[in-house]
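Only one chain is included here, represented as structure tokens and corresponding to the form predicted alone.
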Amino acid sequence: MSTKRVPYTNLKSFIESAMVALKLPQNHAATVAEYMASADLQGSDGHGVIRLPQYTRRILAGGVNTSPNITIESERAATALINGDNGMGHVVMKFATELAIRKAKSSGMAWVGSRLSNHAGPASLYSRMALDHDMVGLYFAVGNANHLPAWGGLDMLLSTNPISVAVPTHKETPIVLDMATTVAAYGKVKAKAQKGEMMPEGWMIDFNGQPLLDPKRSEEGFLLPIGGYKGYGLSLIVGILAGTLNNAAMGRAVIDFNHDDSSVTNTGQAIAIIDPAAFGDTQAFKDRVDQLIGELKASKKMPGVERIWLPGEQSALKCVDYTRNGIPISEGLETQLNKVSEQLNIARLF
């Protein structure tokens, strides 16, 4: 399937036009556009503009509040619970993360949870925000559809429940871990289907335990957790911290936003920020992280391995490539985006 390339600024402007047409306030439309385009820029193509048709459906069906009154429900010196009023997740989590950063600057660390939010794109968008302040960011979320059963079960009561951790550095590329608690995020499954590609073995199995390779048949099975039963346990704990703790959806209460456009998802998320200055000199900490990175990269490699990668390095390289050469848009995705353009009466991306 053929692909085209689009500059980041063009993609961001296109998404913003769509959000304005969907009646989001200008500042909210700009935030959503920036974060969605940034997802594609770093190579998180399962969470970028590919989500625009789905967001459009949900907004038009009344599943998302386009003009939310985002408030702080409860608050202490280093913690807060945000009520997103069913607004776009990108807007809610920007609010939550900025609050957590402010609190961490005075308290040394902070934890801010959110409820009544929505899908907010890749987890690393929010952990990365801490890097601009030389802080460590940790993000947790409950996925917007259950694709994972308890270990040994068949009822899908858990989701991909992602984790992201961003660690500042001095000279090296910042460490940015962004991972689902399943072998692959469901957004990657959707991206494979969009591109007409098959999934590798190990992503999903069917209800008889056999490998499921066709992403268009994903509803005939479920995602596999990372590390077997350990990944199941990790998904559960992340869901409790991001969902149950915040009085957000978890377990059977999770709304499958792939099939339900009108129900409120009550998505739960959490952001934690740590200020290294609370534990010593920040620059010295960043230098120690650089030293550790150097040791890992210089360590002895297995036969056939050319380079040892650190979390976030490949995304950083994609960002350089896509900034210079444009963000890839598949033919199938372009067709879907053209339909959105016609539906909203806005100019096409290409």
The other form holds:
Number of protein chains: 2
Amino acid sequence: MSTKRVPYTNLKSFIESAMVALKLPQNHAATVAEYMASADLQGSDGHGVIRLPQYTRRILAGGVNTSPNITIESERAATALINGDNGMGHVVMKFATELAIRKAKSSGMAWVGSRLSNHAGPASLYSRMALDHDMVGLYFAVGNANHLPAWGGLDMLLSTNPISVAVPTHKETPIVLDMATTVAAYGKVKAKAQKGEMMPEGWMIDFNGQPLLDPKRSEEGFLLPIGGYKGYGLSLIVGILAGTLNNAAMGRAVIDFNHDDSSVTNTGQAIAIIDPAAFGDTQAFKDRVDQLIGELKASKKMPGVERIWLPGEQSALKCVDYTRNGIPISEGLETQLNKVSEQLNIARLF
Amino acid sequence: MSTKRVPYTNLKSFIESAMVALKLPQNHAATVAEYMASADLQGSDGHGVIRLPQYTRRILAGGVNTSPNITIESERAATALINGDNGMGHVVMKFATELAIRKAKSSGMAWVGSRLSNHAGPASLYSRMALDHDMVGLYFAVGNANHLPAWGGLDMLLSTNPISVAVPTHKETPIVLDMATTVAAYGKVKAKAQKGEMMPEGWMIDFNGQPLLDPKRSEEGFLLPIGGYKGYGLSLIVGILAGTLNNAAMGRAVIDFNHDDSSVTNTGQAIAIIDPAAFGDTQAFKDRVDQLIGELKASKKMPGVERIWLPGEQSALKCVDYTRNGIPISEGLETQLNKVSEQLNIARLF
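So that was the form predicted alone. Now I'd like the form predicted in complex with a further copy of the same chain, please.
Everything in the complex follows now, all chains and molecules, and the chain you saw is the first one.
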């Protein structure tokens, strides 16, 4: 199968046209397009334009409010709870993150939760927003489908509930951790299915505990948490912080948005922002992070290892490549996007 | 080897006598004793009285300031940086956590970091302090010896850097996650050595990548992070949040306190407290957590699994057992504690 490359601006314009055709206000359409295309630009290919067909289906089915009235439900000096009014998650979390950054500037740190939000793309989109302000960003979310049981259980009650943390640097590439609390994110399973590839052992097991390798059979098993019961605990805690605390969906209340286009998901997310200036000199902090990165990179290596990677570095390299050479779009995805074009009567991407 | 049981109050008094003999002020000695004995009471046997011989050695070597002047170096509405003046970590983190709880009551949440602190026992001691106030506690720390390389590296630049999160409930046992970002905590390796047992495969590997099973040979290899590169990323992030942000030791600057009794460790920790009342009704939140726990416990089980456990439940059961029947002290540990008694000229534990 051939893979074409598309410039970021073209991809962004294409998504924006789709969102406008789907009746989002112009500014919301622009935000969703910018965030989705940015996800692809940083190599988060499970969370970018690959989601457009699904978002389109959901919006047309009435599952998302295209003209939400996003409000602050409760607020203190360092906290807020955002009611997303069932709007697109990207728009809700842009609002939440910008508020958290403003609050952190005065209070030293802030924690802003969301409810009645929706899928918002890769976790690192929001933690990264702290970097422009020389701040540390932490993001937590409840995934939009349960693919994980309790440790020892079989009922799907937990999701891949991701964690992302972004740390500013001086000269080095910023550190950006973005990880599902499962060995693989479900978006990666979808991307494997899209590409027609098999999954490595360790990503999923079936209900008898046997390895599950075919991503098209993903309904017949579940994802494995990192570190066994530890990953189960982490997924649970992330879900409580991003979901239960905000009175958003968690556990049985989570809607499987792969099979349900119309129910309100009541997605919960949380963004925490820390201002290093509240703990000392920001420049000195960034220099200390640079020094730590230098120590790790200069480490003696295991036989066969060419380079020590820091979290976020591979994504930064992809961003450089894709900015210069365009974002890869597989033939399978191209076909799906062409269908969206026809459906919404907008110009094709290619 | 025989294992005796000792009542909590006896263990606490014994530790307190030791700390007074080591010239800690009475109130500091009482705090250290209470926190160390509480660690044993909750089954954190790698972080309780087992550490007394080492603490004694370090204090006698001048590595800890027995009369610290603990101060707030910088402060905003939701943040503070504590200078521990090289005091015992338990005393420093009690100060930090109490401050964070006060700040969270007004600001909705608070994040308090420490520098010039020391080893403070198990992470959950501090996250748990939030529970008495119906709040959520999150604790992060830099471990006091590097046992982990960068992913693909061989130089020991990272520690087991633990995470603990405590979540209040209504009728159910509170959820208390307390985990090293490695498959096993180093305290568990020490406890295995103490008991004369072998480690299971997967805890450590040697420098050639082969499984290391003998805890007495732990210097010949390193701990494995959970989820491979994900655990490496988590350990790094926890270290940055608890260490680098606070201008505490991280990376090469971490003192291996197993081999160095006199250098100032400049240990860094961080405690974050979230007040659920800032996000809605606290009682309703606790009921939602109860409901989630109920869903998880009622889950269909894997063949051979008798019960679904929540994080903190096994610890809570141990606490009930040890409160009623006393805290187990192995023969090996008893011998070591008797040596401390002689050294400090205090009454024996048994």
